[in-house]
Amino acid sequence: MLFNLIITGVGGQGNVLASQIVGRTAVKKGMRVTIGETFGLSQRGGPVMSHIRLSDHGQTGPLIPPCGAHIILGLEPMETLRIVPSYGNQHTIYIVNSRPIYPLNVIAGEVVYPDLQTIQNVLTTISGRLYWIEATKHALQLGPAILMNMIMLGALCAIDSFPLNRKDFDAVLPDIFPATKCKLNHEALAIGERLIQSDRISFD
């Protein structure tokens, strides 16, 4: 078994923490894990991408080969679209948080952020499955916006082909978070798992 996962987003969304949680969960399950992080601008709002490779045999290189992602977990729509030509293929599953974060050049009026429907259309054209979920909206209803990354992990573990499930993630949360924050993070995982069922857009 070799599974290639990419988590992509922008600084401040909890991308790196999410990749560490996946890695620790996989190790606890007896898998071999390689994680490679790439960063854009060294400030909040710059692009961040994590390559996570899970295996049950030998060690792998830290970067996923071109067009080799099994799942792309997009914490931000445009950042998801940006990496599609490099890592996506016709079998890649996309799980995308619907809330955009506008970069400075968009805020300044120098460039235009793509219409969200256009991003959806592109992803559905090039893939077999797209899950487009309102993770940030549900995070804010639960508590702080940063819980979005846990909701996205809950959605991830609801995918049948992904080798970890929500109970696996639940088991490592006490090792990562203080007891006072575990309950919220457990709830966020459960919300993500439900959203993958109710907010699914499928083009099989």
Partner chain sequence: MMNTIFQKNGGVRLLLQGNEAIARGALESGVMFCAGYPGNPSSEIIETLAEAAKTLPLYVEWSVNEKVAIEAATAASFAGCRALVSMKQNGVNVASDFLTNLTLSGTHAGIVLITCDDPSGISSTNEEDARWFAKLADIPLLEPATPQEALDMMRMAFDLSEQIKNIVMFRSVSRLSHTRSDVVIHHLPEISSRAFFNIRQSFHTFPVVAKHKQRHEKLNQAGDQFEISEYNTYTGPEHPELIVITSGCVYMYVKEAIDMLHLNENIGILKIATTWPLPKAFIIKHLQRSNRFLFVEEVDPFLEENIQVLYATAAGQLGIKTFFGKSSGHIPFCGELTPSIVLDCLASLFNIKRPEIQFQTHALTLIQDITPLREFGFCPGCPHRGSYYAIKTALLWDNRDGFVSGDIGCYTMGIWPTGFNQVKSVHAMGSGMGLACGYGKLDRFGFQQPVITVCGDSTFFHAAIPALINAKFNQADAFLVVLDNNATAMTGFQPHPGTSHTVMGNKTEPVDIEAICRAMNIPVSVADPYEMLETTKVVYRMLQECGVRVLILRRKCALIQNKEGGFPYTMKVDIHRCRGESCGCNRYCNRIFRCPGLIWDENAKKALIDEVICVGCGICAEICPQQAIIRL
The other form holds:
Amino acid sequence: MLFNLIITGVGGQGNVLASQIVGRTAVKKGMRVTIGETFGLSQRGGPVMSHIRLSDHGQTGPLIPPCGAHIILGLEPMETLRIVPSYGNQHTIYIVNSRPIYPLNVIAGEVVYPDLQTIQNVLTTISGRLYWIEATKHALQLGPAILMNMIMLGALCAIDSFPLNRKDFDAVLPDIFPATKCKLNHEALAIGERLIQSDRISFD
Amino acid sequence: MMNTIFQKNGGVRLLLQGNEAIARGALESGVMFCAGYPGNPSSEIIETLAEAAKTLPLYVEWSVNEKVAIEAATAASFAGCRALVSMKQNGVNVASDFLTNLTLSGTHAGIVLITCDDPSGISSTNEEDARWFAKLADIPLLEPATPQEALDMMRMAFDLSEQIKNIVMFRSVSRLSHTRSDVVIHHLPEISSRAFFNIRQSFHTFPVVAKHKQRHEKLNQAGDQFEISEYNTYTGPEHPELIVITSGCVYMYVKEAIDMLHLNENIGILKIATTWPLPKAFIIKHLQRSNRFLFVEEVDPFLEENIQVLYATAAGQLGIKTFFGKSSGHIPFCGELTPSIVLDCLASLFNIKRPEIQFQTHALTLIQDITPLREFGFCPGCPHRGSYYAIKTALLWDNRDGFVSGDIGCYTMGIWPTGFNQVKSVHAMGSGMGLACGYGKLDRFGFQQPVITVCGDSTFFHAAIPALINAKFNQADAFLVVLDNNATAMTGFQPHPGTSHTVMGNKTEPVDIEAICRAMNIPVSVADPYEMLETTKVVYRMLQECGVRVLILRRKCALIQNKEGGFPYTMKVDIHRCRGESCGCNRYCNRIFRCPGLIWDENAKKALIDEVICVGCGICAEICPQQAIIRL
Amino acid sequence: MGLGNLSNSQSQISNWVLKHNLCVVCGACVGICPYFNYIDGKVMLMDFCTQETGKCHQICPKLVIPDVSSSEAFEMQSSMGTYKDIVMARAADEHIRQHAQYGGFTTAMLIYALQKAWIEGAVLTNKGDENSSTGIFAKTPNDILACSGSRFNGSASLSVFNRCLRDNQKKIAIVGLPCQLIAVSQMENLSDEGEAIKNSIALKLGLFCTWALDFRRLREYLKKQGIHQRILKYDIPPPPEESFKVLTESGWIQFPLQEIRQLIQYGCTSCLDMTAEASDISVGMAENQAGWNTVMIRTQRGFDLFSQAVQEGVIETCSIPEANRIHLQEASLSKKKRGFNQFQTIRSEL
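In place of the form predicted alone, the structure of the form predicted together with the partner chain is requested.
And the full complex, kicking off with our chain again.
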């Protein structure tokens, strides 16, 4: 088994933490794990991408080869779209948070942020497996916006082909968060999982 | 999350970042003294060790700069304590004056210099390959390929240094330093050494020629060890059509690319982990296996050039060989290597069509026109936005084509629209002030433009002080603005002499930038970059003054403020007051001020606060011509 | 008669007025948006604006093409614009006259208009916090008194007028140089808000002007001459003295007018208006008549206020010597001709 997951978004969305949770969960399950992180100026709102590679045999390199992602977890719509040619393929599953974070050049009106419907159309055309979820909206209902990353992880583990499930994630949270914060994160995972499960009905 | 990294017991498999693996490896080697200066991608090494110092008997510091760091660490080595010094590639340049002499004097206890290079300059001003320093100063050089190797090879580095009595260089790259992977850790040793400087020994470079000769002998000693290193490997067919000679983490790309292209029967991999001095016999032995070789390494053709020289010494015996790599154009000279580049290269050498290209081309046509690049910007709440806004305004008010001389930190982004494109030069730490010394003496040649030099608080201590003294001494007309955000922010908020604690958590009396300036009799003012109009007036006033003067723009980094309890305001746009795109505003806040938290509502045609992004610093209220941006 | 290939409102100002150094620092474009700032005697373009139908280019006096189409354009008779009467006048109040550069007419008129609630305040030029003067909206007699005296450099005081408009201020008096009153006329003619602007103005007092100095160059010049102190007052004594005087805390210092002329704002050289033709009342010095002003009554509004002030004894008048009137006419015509030639030269260089 070799599973290639990409978590993509922008600085400040909790990408690195999310990828660490996946990695630590996988190590706990006895898998070999390599996570490549690109976060040059990420604190400064630049794109951040984590390549998470889970394997049950030897070590893998820190970067996923071209078109090699099984799942792309997009914390931000445009950043998801950006990496499709590099890492997507016909079978890639996309789980995308619908909430854009506008780059400064878009805010300034110099370039146009891609229309959200267009993004969905492109992803659907290319893969046929798109879960478009309002993770930020649900996070804000639950508490701080940063919980979005946990909702996205909840959604991730609801995907059948992904080799970890919510129980696995739940088991790792106490190692990572102080006890006071665990409950909220467990809830966020559960919300994410539900969002996918309810979405699946429309797929079947 | 850290505690498990520091456990005594070995044999456990942990998820470690490359830098954490390096730190663990150092601990497993009995390191006692660690120093460094922050810089991506190296910073987590010292941070991890500092965390370890809370429970383990070692000393860790962020030094004021890389040269002082290596000097401090060397003292520990002289006194019999294993020492580590860590920095990014640019840092090696700073340390190099000491380094090139140290390798003549020799060392005592094991000492390792870690350089974390940054191919593509993902968070650097250059993509320098620091390996050349190993060749320049006859230093043994190790290059691990994976976090596991990074951990394991640290012991080798310390042991070797102790054996040959010279410093050893250990090279990581961003992709290794910032990769997390499952790593098996080993036992931590008990540390029993006592620091003692044996006064019968001495460390200097004289007589120079004799010491130089000794240095070469030490290097040869290292070379002999490298011949039998387990980290140098050959895998592949007995006589492949091609051998890829590689080092560092790109080894993994090569391995996977060969699998993906089903070329295991055709290609062998010669992985070199001891890149200087070359394990000559080992390499020549494997050169006999094939007639075609491809070099894959980051960044410069280091192995490529050195191995070709080595080949030339044995060409008679080896016969004619063909070498591919950067020189032949098969591998790009510049930028980080990726699996895609390696695949492309191998596929072209073997005339293989890559099936995924069709998908890529199709996907690219769908997205390329609708996916703009994401412009870098200061964080919401960043004081630098206010500082540069004030500087920009003051320079325009002044109207003499003034400009900003900058250097390295978050504020380097002043070269981009987020800093209103104010910064016109960026080179090395403190170099903005050095340049200012020059501009400040050009008046005799008709130079009339005012120059503002910006440097961060950490940079001020690192390298700006000598230049400031030079400006004072030589009576340059120089205006230094210290962007004091109370942290080494770019690299992750490391403490520095101006903050009140050390990396080990000890309280320390902050070094006062104002007091330093006053001691030189340099006039110094302080302003708050959040008060943009007031700050603008101060900058403008100081632009009219002459001689050396310093303005400290002081406000904590937004991310620190966030950690310390956040910001005072909830921001709101009064849509009745907002003029949107019409005359009198024309989206001034969006187009000019450019804060990621202040966006445009396409439907209402008005400005809008992005509740997810805005932190509530409130400074945008000052720039709205209609007072439509309100602090609640 | 277009001004070249210019794409938007702001670029007409930046590419024509500012780039060619034609700005006369009237301040009309300052304060309506964040893109223009005024400081220390200069108007600066701060940021690029993409607005294509903005106000700034419609109100800038240096983008007004002089109307010289009629045959009378350069005739002696019409060289001072239209007016109902021209007299010599001065403030009756001796205290005001003492503060004044000439006869204190402007100060007296404004205080009178304020007291009679004819106006609620006046856009004036103060002495500035450092050395440069800036606009002020004076709402008390003391504020008005504090502004008396000549400045000889632009102050962008119309930026204060813009602020008044933003604050919905009514009954505004504007005291301005000819260029500023041209700008105000442009503002009154704006298609959408012109009428409202017109209605908020109660009085336009124009000041005679032959030229103004570039403040920053003057400051540099004075610095080079060793003057670093605050300048309290400027004066150009009547010919044939040919000198420029500044009052500092250590007394009056005199400079050759010939040198000062080098510091004239370039934009002034293409100006056709000496006597502030777009005013209700224009005011200037009275040649060879110390302590008196020359006053031109141009509009009914101006006439009404002036007559009342004279009737109530606030203003004293006497008739203007014919030689003075003719000399003023000649000077005005000469500025018109010179200005128009220069305007054409500059435009041909664009």
